[in-house]
Every structure is written in C-alpha cells, then in structure tokens.
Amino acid sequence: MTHRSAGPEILRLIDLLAKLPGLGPRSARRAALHLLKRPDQLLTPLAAALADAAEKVVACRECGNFDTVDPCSICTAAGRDDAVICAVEQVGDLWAMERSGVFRGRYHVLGGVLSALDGVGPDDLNLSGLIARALRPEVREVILALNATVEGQTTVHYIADRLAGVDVVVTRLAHGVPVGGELDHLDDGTIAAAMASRR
C-alpha cells in the first residue's frame, strides 16, 4: 500500500498493526483490510476495547501481572499458597501457567531474562522485589519457571545464588521429553536435558 493508496489514518493503523509481535507490514494490510470491513462488529469495539485497557489496566506492584485492580486478583485471592512463589519471565507466561490449573501459590514477573547481548542487566529486572518476598517468613519454596534458553539458565543461576543464603528452596521446572513426543522429532538440547532430569 503506497501513500497514494491510503489515507494517513489507514497508514497509521496499518503501521501501529505492523509493530504487534507476529505481524509483519503485509499481515498488518490484512488485519487493518479485515477490521476497515467491518467496522461496527469489529472496529469500534476493538478502539473503545483498546481505549478501556489503556484507561484501567496496570501492572501489580506486588507480582507484576496486569489487571484492573492493584494488587491483582491473582496476588488478593483467597485460598492461594503463600508459601510458594513461580518467577515468571514475562505476564504471558504467568497467564499459561494460570491456564494449566496446575499451580496455586503466588507469582512474581521479572520482566525479562538477563541478557548480556542486549544489555540487560539484575537492575533492568524486577528480580530485588523477588528476593524481597523470598525473605518474607511465610515463603518455603521460590520456583523460577523461566524458559529454558542460555538467557533463562544464566538468569535462574543468578537468582539461585542470591537466594542461596536465605531459608527457602528453591526449584526450577524439569526440562525434558513432552507428552506425547517422539524422541526422533526432538532437538539434541531436549533430549539432553531431559537425560540429565531423569528420574
């Protein structure tokens, strides 16, 4: 789509589409086409949609998750283990985690791993408010469900020993074989780590 094409409102929404992770320049003409199509079943609710979240969203200053309220319904729900922190990389991971049902304690987002390619440093991350909650009497275990790249292991190491000195355990996720994969399918560090988390 040239200048000549377009309006600068339709360029605008197509550029501001492009910069959404997965969306390249021609995925963005599609979606902007789609949503340009149907304006009142999608247009406009997504806008005021947008607008809203814009408005009331926030970060939680306790774990990080975004949510209406702050603290977040997660960190105020009754009935959650106060025992057990999950460190999380980012708020989609701690939302998958939530899906799954399988964890009931707290959360803690650190937004990002550390990364020195990018510049990323302990002072870019929310990693002193975990260390802060770590040392809270009622917290037993910190798990740090971070994925399992050189950026993720370098980031558990480092929170490992900053934790070493204080009276929690701390525990990582197992890596290793899905369920219901095939060994032949697997990349060589899959199957490595899951020989060395074998149990």
Second form
Number of protein chains: 2
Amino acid sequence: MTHRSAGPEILRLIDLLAKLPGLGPRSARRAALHLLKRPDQLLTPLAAALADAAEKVVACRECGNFDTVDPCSICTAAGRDDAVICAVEQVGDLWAMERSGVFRGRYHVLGGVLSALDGVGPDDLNLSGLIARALRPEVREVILALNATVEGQTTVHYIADRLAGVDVVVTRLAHGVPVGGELDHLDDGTIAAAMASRR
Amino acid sequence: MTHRSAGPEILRLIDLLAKLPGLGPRSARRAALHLLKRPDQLLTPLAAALADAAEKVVACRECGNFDTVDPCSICTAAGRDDAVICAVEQVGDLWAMERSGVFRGRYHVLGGVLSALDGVGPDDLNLSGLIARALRPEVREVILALNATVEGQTTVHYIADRLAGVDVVVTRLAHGVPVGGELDHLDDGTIAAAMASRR
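The form predicted in complex with another copy of the chain is what I need now, so please give it after the form predicted alone.
Next comes the full complex, and the chain you just saw is listed first.
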C-alpha cells in the first residue's frame, strides 16, 4: 500500500504503530492521523512517555517484572511474603494477579512457555532463576500460575518435575467455572475440571 | 483499574496509548508490554519517530494536508491540475484518494463536517480557504468528496450553496454499489441511488 501523499516521517510512524498488537496497517494510519491532529495534547506527550520508559524502565533481575528500579518495587516491598513465589508467563499476567489483589507474596516472570512449535525450550525461559530462588531456605511454596493452555500446562508439568527435588510445595491454579460464567458457554474440559474439583 | 505493580512511567504510557483510536485500556496495557519487551527494536524507534513527527510535520496552510513542508508536496507538485480542487473531510480521506490514484488535481481538507450534535458550525471548518481558492481564475471545478453520511451530505449541500455565486462547476462523488459489493448486503438507500444513476 503506497502513501504517495505522506512524507517518510509519517510513513515511518505508521509502520512502527502497525507493529503494536491490536493495530494493523489501516488502524495504524488512523492512529497516526489522530496523533498528528493533536500535537500538543497527544503526539508530544506520547513521544516523551516512550522516551522516558525507554530510558528508565528495566526488567527486574530478580523476578523479571518491569519497573524503574532493579530489583523492582514488588521484590523489595516490605510486608510481602517471601515464603511464596508465584510464577507467571508474562509481566501482563503479574499485573493481572496484582489487580486481583489476592496474592501478597513475590513473583517470578518466566518470559513465556515451552513450545516445540515456536522453538521455545527450557533454556529460553527464566527457569534457572526460579529454581535458584526456590532453593532459598525461606521459600516454602511455588505457585505455577500459568495460562490454562496446552503449552501453559505442559510447562507447569515440566517445572513441577524440575522442582521435584527441591523442598518446596508446588501448587497450581484451580480449573473451574469462571465467576459469572455460564455453563452453556463453557467448553467440556472446563466443565469436567469443575466437576472433578467440586467441593 | 489500579496497577500497583507498575510505576508512574508505565502508567502514563498506558494512559496515553489508550487514547489512540482502536486501543482501550486493556489493549493499551498489552501494547505497552509489547513495547517494553522490545526496547531497541520498537520502543526507542517509536519514541524517535513520534518526536520526529512532532518536530517536523505541519498542516499545509494551503490545503490542510500533513507534510514536512508547507505548502505540502501535493500543493507544489508539478504536473497536477490546478483547475480542479477535491475537498475532503480529513487528511485520511486525502490519503485514501491518493491511494486510489485516480485524482491528479489539488486537495482541500475541510477538517470535519457540519454537525449540530457535535457543535461543529461553518466557522469550525476550513471553508473560507476553500472559497478563496475557488475564486482563483485557474480553478474550474470543485469536487465535494465528502463521506456519504448524513453530516457529510448536509455539508456538501451547504458548501454547494456557498459556492453558488462562484464561477466553478461543483460536483460530488457518485453513489452506487461498491465494486465487489453484493446487493444482498447493501442498504436500500444505496440500491436506490445505484438504480437512479444507472447507465
């Protein structure tokens, strides 16, 4: 698709915006125009926010969370339980856990899941860091809070095996009916899991 | 929705990304994480591209197109027909016309359409500029290429009235069946327009 009407600066902006998840070439054009129409309210502030993030935000060497301090503010927060580590796939999952407000331990971001299809092996995940942390005397439980996908559950089994020799309790999230979920819209696997785990 | 886990730099980035069309709070979070995971390939280049656009791109004082030169490269391009001005609502419509490659005259971006609901009156559009350009002796035709919406067509009628005393031919885009369109999926108004304009 050519834009003979737009200069190289605008084309470059559109190309980069189109690489964001949820934006294609068409919506990236729309986003670029939206920005160009609002130079002071949006274009310049967004440029500054991105430059600021590029300069200051780093991945925590302890858990993999994004923050402006390293170790991150969750790893150093007083009043959180050092005995429990919740392993998640991505930083977005960590944020989702924090929004729910139910977990007060520490996190560990694996950075993905095992996937033969995508060529992701154990060495591509931050697994050695998790095992090193699990070996610390204060750690009593590792929660494997991975997605309920085939890859996620394969990875859960693999990590549980790797942690078998470590003196920690390895747990995983319960499967079941989502709160507010209707049985009629659930797949058979979820219903079977909810039945098997009924209380 | 709180992000106790993310610092103010990340929150600000998410808030600004959420203002882009097509991104909500959830997809803005996803986009921010996507950027943070790719600092060198995406985050820094996008920051630079936005800063570059903020610094260099301006609205053309002649036609309203965005470009790094003013007047824009379309207004100054040799080999385009000065006798025909195509008026469009937004710069995105100008780009769409250019992609189609069928128009070789000059453009005029109105910056919107008349809308009582949104409080957009004639003074909010770049109408005086269009009328001044239409009065130039070399201009023979003004094409009102506005969207086929109620507001667009109201604006077409209003501009046609304002241009009634000017010695130019005022035309508008034909209504009809889109190329590749199926009758079964078209509204009655389009079918009626296509029938009335049949050749």
